[in-house]
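Next up: a single chain in structure tokens, the form predicted alone.
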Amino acid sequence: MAPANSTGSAHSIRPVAVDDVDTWHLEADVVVAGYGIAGVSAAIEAARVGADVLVLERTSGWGGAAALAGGFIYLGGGTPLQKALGFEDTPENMKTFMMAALGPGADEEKITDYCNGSVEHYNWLVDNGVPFKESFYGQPGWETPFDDGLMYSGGENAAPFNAIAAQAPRGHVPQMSDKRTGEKGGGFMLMKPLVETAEKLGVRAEHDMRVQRLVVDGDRVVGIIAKRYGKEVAVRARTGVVLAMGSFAYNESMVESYAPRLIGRPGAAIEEHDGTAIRMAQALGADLAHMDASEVAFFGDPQLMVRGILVNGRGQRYVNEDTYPGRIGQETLLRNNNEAYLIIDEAAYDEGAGADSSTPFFRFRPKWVAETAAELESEMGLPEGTLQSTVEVYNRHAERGEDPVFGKKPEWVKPIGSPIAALDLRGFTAGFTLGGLRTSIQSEVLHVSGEPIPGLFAAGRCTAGVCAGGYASGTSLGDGSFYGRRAGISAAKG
């Protein structure tokens, strides 16, 4: 018997032969494991070019961690929206952009691929019924409040991004009003549209099926074995089989391993994210990528956090604030210790606090309020002169409208008068991981070898994407439907 996982089973992982398969209950040409973005993705894919497709999902219903996100699909290159809005882009721009914020290691193959394909992936997005709404939304935060289809979502413009490559915002997201995130987000209107298609096209979708070991031919992939209601279930793929099960940010002992500073703190949207897909391969011998790399989502609201300075267990500024907020989460989870502050004065607060905000229940009161720099530090508790010489750099160069030590831009940049207050905002982090199984850009799961394992296919967060150091919010769905896209039509192919 394998040992128990973190999530309480003791199901092996290990290969079953498919000589030792006395029965197929189900089998179509191409299975696929996993109904969120990328598993429809590919069903829908795979249905069009003639193949009998059949879903495996491990909940209820369709959706995944997807239809539960805020919904931005990073696009780019010059996507219909962008021109619509008077946005230049070109797929060389959105290349150099994405090669400077997802590093370091990310996948030049992959994103060249990506960026070179991605007006054709959002007019795919469109024709298959995802509606994106003519309106740009420009102001910090996480996601647009209201219905907008197009926001800079990756820290574009801003440092050090704004002077690599040219500005243009690639957060499109699919129109819905009364969004509620984590409830019934912009993905859930992402995803609906797509389900439906796949249905049209004929996909067959099986629910509550615990997708645990793959079946093999010699070194050939053939089919599944799950578990519905405590029974065995065998699922034969006659072409190939595609793998779209999420993340391990909910297996302990996978991030323990690989990505120990998400430990105690998973942020992605569902618990199935398991890595029970990056196992079962794994066990084939299949290649790993980017394993530590993790987004980390930051519990601030970016109308505040522009409007302060972010401030360490040092008393020290440590990102631009203007920045994505994933990457503020980042800096502050991976490289200052979890511990932030936010330093603002009380007109700041006021004005941030009064902002359209998709992310109210962010606005925390300040912890500490004093009237002089000296005074709050003393109370924080931070080592004297630490948080007085910050301040102090800050305003200096604010009184100019400038920020050369961090560059955030200058319509944020106002020196922090008195009364003068400090949010605590340690240990406010949590984050998913990115890293998962070496595909190819036509979505083959590789071998340690670097050859391809004859039937198996994979795409979105149980596979390394475009995404190796940094994050850009739109990536996992972006990355996840693009790819998965191109593993329907290769499992279809086998």
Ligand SMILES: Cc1cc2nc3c(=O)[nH]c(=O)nc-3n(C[C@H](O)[C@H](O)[C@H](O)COP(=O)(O)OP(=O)(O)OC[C@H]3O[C@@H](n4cnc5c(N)ncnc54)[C@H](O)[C@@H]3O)c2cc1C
Contents of the next structure:
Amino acid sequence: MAPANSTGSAHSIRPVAVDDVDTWHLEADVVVAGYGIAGVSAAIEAARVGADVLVLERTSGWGGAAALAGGFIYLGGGTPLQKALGFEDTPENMKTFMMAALGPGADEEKITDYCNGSVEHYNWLVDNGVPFKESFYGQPGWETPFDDGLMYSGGENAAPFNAIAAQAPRGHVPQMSDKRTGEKGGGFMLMKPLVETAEKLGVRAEHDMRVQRLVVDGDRVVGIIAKRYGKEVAVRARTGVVLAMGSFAYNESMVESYAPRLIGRPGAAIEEHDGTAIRMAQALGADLAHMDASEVAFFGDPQLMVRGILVNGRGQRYVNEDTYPGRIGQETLLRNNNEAYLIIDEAAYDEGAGADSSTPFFRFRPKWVAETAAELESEMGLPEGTLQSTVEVYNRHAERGEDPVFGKKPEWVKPIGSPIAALDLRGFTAGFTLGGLRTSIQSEVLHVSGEPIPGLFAAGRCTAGVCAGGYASGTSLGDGSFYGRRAGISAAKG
Ligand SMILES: Cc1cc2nc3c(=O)[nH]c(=O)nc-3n(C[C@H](O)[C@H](O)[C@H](O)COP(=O)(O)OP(=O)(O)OC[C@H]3O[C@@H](n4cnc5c(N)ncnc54)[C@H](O)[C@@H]3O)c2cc1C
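Structure of the form predicted together with this ligand, please, following the form predicted alone?
Next comes the full complex, and the chain you just saw is listed first.
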């Protein structure tokens, strides 16, 4: 095997000219690379418009990161589930939130399109067998610990966004009991019915196929070269190729070049997310977007965080603790040097530790405990006066149930008493990359000139989707399935 090159791959990603292909081993109208959420959505829609579809998957089964995922799908604008549970939302309201929370740099055309199509997309998922239970989970949390269908998943109900757009929960979760996120989460109940639908529509799948290069006829993509058990397999695509192979979170060299804050801390991704799709298309002149953007998970239990205050390495607060925990993750890793301490008193700790949680494994014990903020500050080694003044300012306003500094909601604002403790949450983050191929709203891969690359389509985390600077849980399965569908339809048209 050749050594890894500067792309981080151990094989060539250069395109192959069609004249150099002696034999096509496999053939279909639409060839989809990757059988995760974007791939299955593309396969279904391509088959529905009459295309013969072949999916090439590197592992020996379908699912990808999607099947391990918690299963949030970011949908809104007045979905039947939102309405049934009494929440009002419109596409315009959803767009206002997404433009504010997912930027800077969010793609307005994509977000507008996504919001306008969101109710139809919900109905499409339901029609294809994805179950959603009519129940809302309103507690702070990464996910619902139960099988509820709807939850806030992006900080819609917290400052500053609750003053920018009317709050509405948009984290739609497929119903599943005994979930184990990271093994078989709500995402499994998204993937399973979709794969069954694809199979019923006659979609074929070939496994253990590692897609490596594109085949071109002039500037048109007409096939794929994959490797299976050490042998090259040439696959002809009569109308189009869809790339749906996931992010570059596990490509160390790309992470180093584009999203260095994530070095050594890939999370909520799988090792197969090695950036190959991005590199293969780049070799044809594809444009990229938001390569520095990242989702960041924070290993803190929201039921504890919301009842305390988070401070950075200077003993200062930096975020409202009742917001989406992924926003806390971004603030911690990207803007506070990955340093966080949770300051909480004993009564609040006990109350939080007794509440429902989907992440009890994030309920760490305090590292330092003291009678006063001054003693705690000294034991933690923080500069004198820093933590004391933070606690003093917080408590002064908390006496009136207010947080004018960060706008935490009154229901969570209480003065911090004694004994007072600190949980050491430094370095407790991981994440995945959000940047990738620049695509049109028809999921065409765009050349650096702005023109589509003929025959090449893409969706999912190998593309730049609806997120840029910010993130909301559900946007990856959301834009992956939404633009996966578009990719399938476009690829079938050719
Ligand atoms: C524990 C966990 C929790 C998560 N929770 C959520 C959530 O609640 N909501 C949300 O929106 N997102 C969530 N995510 C993220 C989300 O699952 C992914 O971002 C999403 O699945 C990306 O979709 P995709 O189609 O691009 O990639 P995937 O779903 O990973 O599919 C890509 C497929 O391509 C295959 N592949 C890769 N390289 C090749 C190759 N060379 N040849 C052939 N096949 C290849 C992979 O094996 C994989 O099957 C979570 C992820 C994890 C792991």
